[in-house]
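Heads up, the chain below is alone and in the form predicted on its own; it's given as structure tokens.
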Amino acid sequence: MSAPVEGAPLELFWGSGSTPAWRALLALHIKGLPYTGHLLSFSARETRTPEFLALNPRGKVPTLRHGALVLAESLAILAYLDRLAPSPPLFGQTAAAHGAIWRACLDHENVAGPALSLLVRPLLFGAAPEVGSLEVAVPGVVDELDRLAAAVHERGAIVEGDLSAADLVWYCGLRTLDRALTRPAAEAHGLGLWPLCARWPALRPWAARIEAIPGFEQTFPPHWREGTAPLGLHLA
């Protein structure tokens, strides 16, 4: 792995609506650290330009590059950004906070997305989704979100008291899930979920904190504001 080159700019490619991307971003800005932003189109194929394959031959973003070093992985570009500018930490200042932070982070990716994905991909991605497969969907969403209800309602972020890796990641996916529910057809199914934060009203000053993130506005993608659903977290 190549170092990176002091003083070399940070340089993140991203794509709008990309969960992983806007964790990176909001990572950058929580940090107060200096980046040059790509957007990439996925409907242009950009992310499939021999160009960017060089960096990343996944393909995938979002993808960071600091000087000779190129870093793919949303959480991987996080810890390595809280080891680039240790203040205000992401993942905590204790082993015993440094390890829950970690649980909670791989929690979502391994059991609360794929849970949260049964709606937001037929939602959002797909073709009319099988009859019930929403409805049988629902339990395992409402599980993950009571969960993290409880969770911020009595330490106002997920770990401790302080906003966290952790609360990046599961922020970024609820707000997808979030729009995901604003559309016709979870109205059409009756699912009972949205507005989220009247159902789980813990997560309206929870979500509002990093909202409050500075330059939080500058993360939010682009394509979302084109348009008209409203917002169901703290601004609903």
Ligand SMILES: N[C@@H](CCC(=O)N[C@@H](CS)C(=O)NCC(=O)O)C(=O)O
Given for the second form:
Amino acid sequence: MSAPVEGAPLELFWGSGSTPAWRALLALHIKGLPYTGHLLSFSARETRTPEFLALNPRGKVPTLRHGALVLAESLAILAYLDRLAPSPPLFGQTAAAHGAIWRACLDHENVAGPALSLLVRPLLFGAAPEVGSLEVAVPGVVDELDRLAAAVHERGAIVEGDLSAADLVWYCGLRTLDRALTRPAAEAHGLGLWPLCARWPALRPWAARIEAIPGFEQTFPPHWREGTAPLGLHLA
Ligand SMILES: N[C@@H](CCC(=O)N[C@@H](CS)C(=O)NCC(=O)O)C(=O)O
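Target state, the form predicted together with the ligand; input state, the form predicted on its own:
Now the full complex is given, and it begins with the chain already shown.
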């Protein structure tokens, strides 16, 4: 691994609608770090070009370039940015908060994210879902959202009062679920989860805090703007 070039620009390779990439964009904005964004098109296979594969052989976004340093994996990027610009902290100020934030991030990656994916994948990326295939996923999603809503109701953020990496990670996952639930198939299946804030009102003020990050609208997936409510910044 090479050391970053002092004073080198931060460059983020990202893709519209990629939740891991969205986290990295939000982290850059919450820190107020200037950066150059390179929006890659998935449909044009721009993550598979020789130039991009030379940067990240796995061909995934987000990928951060900082001078000679190239870093993939969204959580690693968040951790890197937190060291680069410690304020506001994304991984807490105390050992207890640091551990709790990592736990909440990994809880999303390993448990909640896969549970939400059982709805998100077929609704956003799949063919018409079979009757019953979505319904079985609902209890797992309800469980995760109950847990999230209870945490943010109590503290205003997932771990402590301040927004952290955990909030960015969960928010992007939640917004992707929100979008999936507005697909006609979700309505046809009568899943009864949407609007999320009707069932889990504590999510609204929490989401609004993230949506108040300066420049939030620049991080919003561009292709989501088409045909949806104007920016739809608050979970309906
Ligand atoms: N664990 C990785 C996941 C990255 C990832 O899977 N990115 C997807 C978009 S969400 C991607 O770049 N896919 C493009 C491709 O596979 O060609 C992270 O957190 O950064």
